[in-house]
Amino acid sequence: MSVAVPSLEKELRARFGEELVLDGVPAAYLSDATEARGLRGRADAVVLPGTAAEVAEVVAWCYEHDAPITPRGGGTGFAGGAVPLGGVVLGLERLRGIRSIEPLLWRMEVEAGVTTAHVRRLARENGLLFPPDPGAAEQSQIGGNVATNAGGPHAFKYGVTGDWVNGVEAVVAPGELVAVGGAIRKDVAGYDLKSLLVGSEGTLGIVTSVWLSLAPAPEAVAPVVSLHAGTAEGCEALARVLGSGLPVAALEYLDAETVRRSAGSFPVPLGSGFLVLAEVDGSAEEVARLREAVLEAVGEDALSVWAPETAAEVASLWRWRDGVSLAVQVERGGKVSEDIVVPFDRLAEAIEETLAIGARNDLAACSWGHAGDGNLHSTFMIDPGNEAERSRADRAAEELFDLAVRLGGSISGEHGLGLVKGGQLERQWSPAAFALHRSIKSVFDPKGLLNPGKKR
């Protein structure tokens, strides 16, 4: 039976108590990092369970009463995946348990509400590394990172979040707590249900805990920054690094427009141009050798080169890189930024076309991203209060998706589909592939109540 909307919160409070069900719906639970684009949802109740068993009980109740469920982590997503379309917001912020950490076995199990930064700190304190490094690490939660299969700069060498997930505990319809994988590193006994849940954006199940693999922390790291005259020269430098077979950990780029907007906070004086950022890691001896090879590769036609020497300089460089998105947003107060992916050899074309798309839609544009993965953050600056600019930015995003598909790429590299890219997957996949995608959703969630409107 379905519960009338006005009584939904009342019914939930009667069943689960005031400690789990919030009084009213705070505005913070209706939006994520897409709020500047005018994307705000609606909900009838917010429930904050404290255990996986409570998550299962809430999902079971919602499934019985036909109430849509929007799972929510840290709310840092750029695709509207946590924006509700009515029903219940199920926040996972209270699931903060560290169920196990075993440094000698290079693994840990943590609950969904643990922040990414805390996972990385725990690993580091034990001489280990959790390599995935998506943005907003102090706010983003590991459950959300698993649900979106989040990436980051060091995904070039180490892969995305899902590459470090050995097992997932999740609640699936109609309210069953299941676990696939676990403390083991290899498992081909059945269909890869773990990988289906990873990246599913809460549409197939709600992640409550994950088993994570860790790696020994590298003895040394060494970034190299080079500035180039333009996109062509910068992409040639990137190609030399890649073509030389150098096992860099990160291979980033910022186009000239991004550099112009963020140069003021760069750790040392920085001129104008296209910026390449590469980092190597490993033993001290290996890093010293690789650093010189990277310097040679990028320095061939560089306007300038900077290689940080101290740990403080390295940390300062990455703090700057983490702040690039905010520096770009400050100019107009808002931005529309899409995470398209193209083959590496089409990167320069995609960078230049981003600027052309912006010009056609009368919007200031720029891009930066994970060059080694062909992952651009193509961005259009907007005034959040200007509806006409928001509309033009949405049209520009449509052109970006067309561009990605035309170049043999993908409409999303690390942010997921969420609401923002709803209906876009059919551009990229064949009808048969898309039909399989929809069939998987119907098997996991026959009523369509888990994060409705997303991942389609």
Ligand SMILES: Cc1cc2nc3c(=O)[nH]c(=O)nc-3n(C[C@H](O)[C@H](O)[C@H](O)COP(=O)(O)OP(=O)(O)OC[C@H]3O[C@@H](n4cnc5c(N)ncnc54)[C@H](O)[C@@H]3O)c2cc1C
Second form
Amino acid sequence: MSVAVPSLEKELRARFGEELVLDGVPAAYLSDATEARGLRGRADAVVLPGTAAEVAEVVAWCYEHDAPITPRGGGTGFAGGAVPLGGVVLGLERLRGIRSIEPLLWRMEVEAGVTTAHVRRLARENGLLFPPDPGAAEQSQIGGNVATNAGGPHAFKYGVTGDWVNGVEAVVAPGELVAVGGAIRKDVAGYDLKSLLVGSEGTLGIVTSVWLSLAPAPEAVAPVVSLHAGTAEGCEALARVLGSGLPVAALEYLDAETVRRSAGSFPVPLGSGFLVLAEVDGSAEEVARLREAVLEAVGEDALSVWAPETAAEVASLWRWRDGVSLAVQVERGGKVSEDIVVPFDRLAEAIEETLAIGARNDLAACSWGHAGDGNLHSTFMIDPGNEAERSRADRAAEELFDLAVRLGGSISGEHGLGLVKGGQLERQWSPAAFALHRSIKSVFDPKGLLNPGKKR
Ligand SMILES: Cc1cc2nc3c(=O)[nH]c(=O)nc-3n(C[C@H](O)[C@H](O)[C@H](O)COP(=O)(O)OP(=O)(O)OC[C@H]3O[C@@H](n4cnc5c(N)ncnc54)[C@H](O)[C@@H]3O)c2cc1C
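Okay, that is the form predicted alone; can I get the form predicted in complex with the ligand now?
Full assembly next; the chain just shown is listed first.
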């Protein structure tokens, strides 16, 4: 999209001053986690407002001057949503206020730029839990989590970010600060505008603050890790856990190819095979009982089992799990990783098909993910500097999206459409549903200036 203002940065500096508008456009504002697949955008200016009122003023100015706006959180997105295609990058990193925290009422209100890890730490320090746990928590921001409706391993029991959002304060076109919901736990008064903003990837409004629900922290947690001979055996173990009715908090898998690439940093020596990770939580008594039941369910045909007992061991297990994505990436320096979802009973098929798609496109492939939610991170390894590999990986991703739709699933379970899945929604949804999607965008953003080129 072309920018109507010839020297956007100069004009913005004149209007908002040097404190808000950076001198030049640092490279760090032009990419997100899709850099590993070679994506890099362009921008004319970077603006870093410090308050919600300033966000509203910047949006009003941009809207008046037809300048596109790309909201940016921590830049950890895997869909290229924060990769700008020209115009203004609006970074939320200075909105770091904790507006309120009320442990006895199980709630807090925080500004968009507070990191996910900080929100989780604040909850924990007050004996509470903020369950959403996307893997780049030290860098991602709560505003970015809300904008992508981020999930994570514990979404299986606790749901995704949106399930913990009671209210959203956002700047909508042409520069109005609005609040929907708030410090209330129920609200069916109007259309669910809050939920429209959640997961809208910066295309309907800029989130400036959110009211979050918290839960009492469980007294104990107990993960169980088991290795199985192959995908079929691993998926049978997963099905036994699910079918036994055990209320597991997280139910994860790594296929054998992912285990091979990440075993080196596993907290204890790990063999080869298909890995299942099931975690239970609750009171100490309940956890002891559930842990035995999980051990029985996965143990039936497991090659080996590890059930860490100390808090340090459990922490090191989850640190390793957070690092799996990077461990896989280092092999070739880059990867194209998509986050399709399939019905649970089609998981084994999707895992095997990921490998077959990789082979057809002459790319090493693997997958891991949130098995309980049927959510795969299907991954193709590439050298980001190799154009032929990049385009083969794009073709592989297209095949993956076809697979998801064919199996009755979705092209995205947690990363969103962003830039990289442009045009895919139309293949998943009926024409009438897709037309509604487009109409909603034009009602919120008649000039099409909010994160253009994304979520379409
Ligand atoms: C190692 C690693 C592990 C990950 N694990 C998970 C996981 O388990 N689950 C998961 O869901 N994701 C995961 N992710 C992806 C990513 O962390 C999430 O999508 C996260 O929610 C992005 O937050 P962010 O602040 O970095 O947003 P950004 O990447 O900056 O932006 C993401 C999108 O949100 C928009 N946006 C950002 N802030 C705002 C705002 N305040 N208002 C409006 N729009 C905004 C942007 O325009 C963009 O479209 C992982 C990423 C990495 C690198």
